[in-house]
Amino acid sequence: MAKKILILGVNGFIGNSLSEALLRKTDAEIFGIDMNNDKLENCLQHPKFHFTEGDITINKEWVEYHIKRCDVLLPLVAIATPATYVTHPLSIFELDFEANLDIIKKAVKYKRRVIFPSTSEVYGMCPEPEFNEETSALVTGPINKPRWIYSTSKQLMDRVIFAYGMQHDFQYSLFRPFNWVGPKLDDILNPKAGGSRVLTQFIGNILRGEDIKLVDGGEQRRCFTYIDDGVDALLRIIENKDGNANQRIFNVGNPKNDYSIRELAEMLVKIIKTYPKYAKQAEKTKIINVSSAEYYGKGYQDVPSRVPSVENAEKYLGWKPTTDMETLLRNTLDFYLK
């Protein structure tokens, strides 16, 4: 029998990409809710895709009804922009923790399987060269750095979900995305500093003829993962072959795409120069250094590097990332610039 899948936040970066893949590759029926549908043009007319415009914090009866009728639930609603962590930390806690806790409690009540988005941020300032889901310490900063409220809200959700699994045999999978990027990531026309994630922020800077501002010199390193690779992992988690994904945590990232933020900026400028329509803007772009306090405010603190171990995903899902950095960037730029 075809699975019924409930996706909360279906219009988001992960939600829309996952929906397209499910409709293309499986016979699953999707029920999705979000406040907009502008990224769902490839799904809305599909007979197995059912969209409702709404807010999970308001349309609680709709959510509960669909948790009851669906087999698998993906609660993808969260705020995930660092600027907001610093300026509106309570908004992070209220949505990313409180609203999602209510969803998890309903899933436990109706014995529904949940695939929950944790985050690479839960590892915080872990000093290990490679982060392991089972053994790595989760290290965050002091209370006066509200940047960590996102990480700790997500970490507490992870712990609550694990505890429900331990005490109530709750069926769950946690996945930790490591800088997933690709088409439809953010609005590149958003001019607000920190209003989008780093890749789309830099693309927007170049197109608007602005300088690229590197926070604290851009020495921070991240492992960039193409959305198609991430979605492939999610499809395998949803399939749950032989129950191998049950009650497990999966890092989903690409350790080979380990680059500094400065290197990312330099690569983007170089590649955008190959697009005739935008070459002049790229030629004019300057890369400058700013302090984190100047860019984000005093409540910000950063992490020098984040490299995932993907052994769990390889062992239990048969998954490996395949998209290199050059391909990832070109595919993303083709979407935004062509």
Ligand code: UGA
Given for the second form:
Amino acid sequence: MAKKILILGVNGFIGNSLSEALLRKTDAEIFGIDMNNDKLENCLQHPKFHFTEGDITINKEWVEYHIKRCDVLLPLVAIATPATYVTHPLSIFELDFEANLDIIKKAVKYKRRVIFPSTSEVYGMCPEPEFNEETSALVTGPINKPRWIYSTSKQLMDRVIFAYGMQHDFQYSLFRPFNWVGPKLDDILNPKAGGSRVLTQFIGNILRGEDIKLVDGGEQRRCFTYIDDGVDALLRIIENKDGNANQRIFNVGNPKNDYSIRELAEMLVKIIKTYPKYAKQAEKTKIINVSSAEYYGKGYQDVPSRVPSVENAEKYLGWKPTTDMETLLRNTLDFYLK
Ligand code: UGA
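How about the form predicted together with the named molecule, since we already have the form predicted alone?
And the full complex, kicking off with our chain again.
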């Protein structure tokens, strides 16, 4: 296992869970930066966890110094809520692309290994029944649909990183999370429609006594992946046994948890009815339809179906997701409701 690991955005959904797992399961030393630390209560006191409060776009010297100092870098800072792609596309470009490009260039300069978060969104509206890292087409919509700025910003980062691998022997691994969910995903108290991802949005709707809104009927499907499964894949990528993760792309998703958004809403309501304190709220919840134009605005377009092939992760990392939908929902609800 690598000795010194640098995590940018360490307080984020992936960063904090990964840090906890690294501290619990390995002897790695973690250096992390974030603007907040509210999700790090289980890490902050650990002798091998070094936290700095800061912004990667401002504290550039800190970042450069630590890239030099560490063995592996995970740049996890990004905006990943679709509502923001539509309302503030330039913020996505500036943070997810420009700021991260700067970091990748430094990693190339100091010859450091990078584990970079690509996204399931790069496949866009690819019509294939299962998405493959090496063969699937990446299909996005027209420029007047800014929803795709996240997908294409990430795609160009993937291509740049790949090219550094080709021309400079840059050591990287790209991972593509497929709708990772679990405790500490988003703030469920954020009442803004689209302010969080669908699972936390729906939990918040039920708790606030609001209707659950199915965008364009809720027939679109996602494969929901439990954060612990995702983190397990990341631990294997960091370990990089026999160099097996080097210069490879990994879909990290659970093809068995393939559900429509309507099914997700129905499952959630049903399960929340089993929590005595919230049963009444769940009984009252109505599931209604809204158009995507009404919910997100005209710049939105959806991904109808998104199933990962996880053969690469199985072959090179010995990884397979194990958490089914019911368990993943119950664990997440236990965190938010208990
Ligand atoms: C997400 C985000 O782009 C990123 O978080 C991430 O990179 C990626 O996918 C991933 O985690 O794999 P998406 O799955 O569309 O994209 O994001 P959600 O906001 O979780 O929405 C899922 C689906 O639920 C969409 O079809 C959306 O229209 C629908 N939805 C969302 C509703 O029907 N109602 C709502 O209130 C919210």
